[in-house]
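What follows is a single chain, given as structure tokens, in the form predicted alone.
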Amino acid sequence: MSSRFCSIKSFAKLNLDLRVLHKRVDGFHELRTIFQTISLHDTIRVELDFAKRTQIDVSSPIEIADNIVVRAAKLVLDELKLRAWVRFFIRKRIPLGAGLGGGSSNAASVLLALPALAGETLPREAAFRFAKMLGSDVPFFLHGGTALGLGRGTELYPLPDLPSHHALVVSTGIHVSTPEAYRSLERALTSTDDSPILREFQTIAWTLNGSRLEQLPLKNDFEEVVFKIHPQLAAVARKLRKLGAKPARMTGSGSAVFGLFSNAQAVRQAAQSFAGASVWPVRFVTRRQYQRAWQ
């Protein structure tokens, strides 16, 4: 039997707003965030042959440690009780460890694509359960678009899709330690009932659809501590604002910084000002566009 194969796009995300409330009893932090998929993407070619024993191979020009793609594929094959030789060829464009969700997106892509390639259906409940096991950002990439993330970020609710904003993503290559960023926040175990952080976030969530993003007090709680450790990232955000970005924020716990602009020409002009950094002009990807890419 000939190989089955497909080529899929694995999109990146931004955290338009990210608040860290307190440390939970399970050791994770309670988060409030607004996710947004963007047009920057990796490309994954998947080839599958049914076999007597399972073998999973991953090829990429960039070495990927602790490969989340292999773990996702094993979960799918075991759940569907399939044995196969699966080959993944990943062309990486999303920088690793930049807060753009590249690895999480790759894992979600496997959960969505591999069952279809095998001619099987992975129940939605199983896909979501596996996504939560693989990482906090993975469940979001099963859906895409604009979404509200609670808890670890795995409790998701759809928000009305935002217009297709133009943005510039800047990656300096600086590695930000996520555990160090959390430790630096020094959030104690506190109630969320009367948190000013929570009240401000609720206001943003309620008014997001009817307001211009530059008018909202969007924030990333990690910025203050990460920018102190890595002042180069603060300089990138300041430069984006000087070039006309409204707003300019860090995504996730870093290190990528993005700025929203009024049009594609403004993005291209801003991109020319970042010599020595990796820059990507991008647009927002709506939930419908995201799902259409999979169909």
Contents of the next structure:
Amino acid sequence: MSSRFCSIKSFAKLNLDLRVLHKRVDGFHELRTIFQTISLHDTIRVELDFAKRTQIDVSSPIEIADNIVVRAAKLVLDELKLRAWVRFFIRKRIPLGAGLGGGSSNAASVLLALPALAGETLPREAAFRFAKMLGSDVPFFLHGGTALGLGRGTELYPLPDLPSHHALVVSTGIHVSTPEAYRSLERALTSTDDSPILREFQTIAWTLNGSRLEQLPLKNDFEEVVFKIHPQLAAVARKLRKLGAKPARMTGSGSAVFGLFSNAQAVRQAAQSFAGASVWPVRFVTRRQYQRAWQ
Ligand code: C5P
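The form predicted in complex with cytidine-5'-monophosphate is what I need now, so please give it after the form predicted alone.
The complete assembly is shown below, putting the previous chain first.
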């Protein structure tokens, strides 16, 4: 039988706002975040041949962290009781260790694409269970658009799509370790029901729809600790603000920094001021656009 193949876009995300409340008994931290998919994407070509034995090959110019793509594919094939030779050819654009969710997005892409390519349906419950096993950011990429993330970041609620914004993403190539970034926050192992962080975040969530993002006091709790270790990143945020970005924030636990601008020309102009760094002019990808890319 001939090979089946498809080519998919695996989008990056920004955390428009990110608060870390407290340490939990399971070792993770309790979060409040606003996720947003953006147009920066990897491209994954998937080829599949049914076979007697399962074999999964990944070809990518960059080594993907403990091969989350292979783990996602194995989970899907085992659940569907299929044996196949699957080849992934990944054209990486999303930098790794940058807080843009590149690996998580790739994993979610596999959970969505592989069953369809095999002509099967993976129950949504199984897709979400696998996504959560693969990483805290993976479930978000099963939905895309603008979403509220609670708990570990895996409990998700849709937010109304924000109007399309123009943004510049700047990556200096600095790799931030996510577990280390969490540890440096030194959050207590207590519940913080009535913390000022929570009150501030709630105000943002309630006013997000109908306000202009540049008027909201968006924050990322990781900036305080990560900018201390890597002052170059604070300098990137300052520079973006000077060039007109409002706001300019780090995404996830870093190290990528993004600035929102009022139009595409302002983004292009700002992009020219970052020699030595990788820059991507991007737009927000709404949930509808995200899901359309999957049909
Ligand atoms: O789930 P993920 O693999 O992305 O998490 C990587 C690490 O980040 C975890 O092992 C944990 O140390 C930390 N983390 C956390 N709280 C979260 C998400 C991640 O402490 N909500």
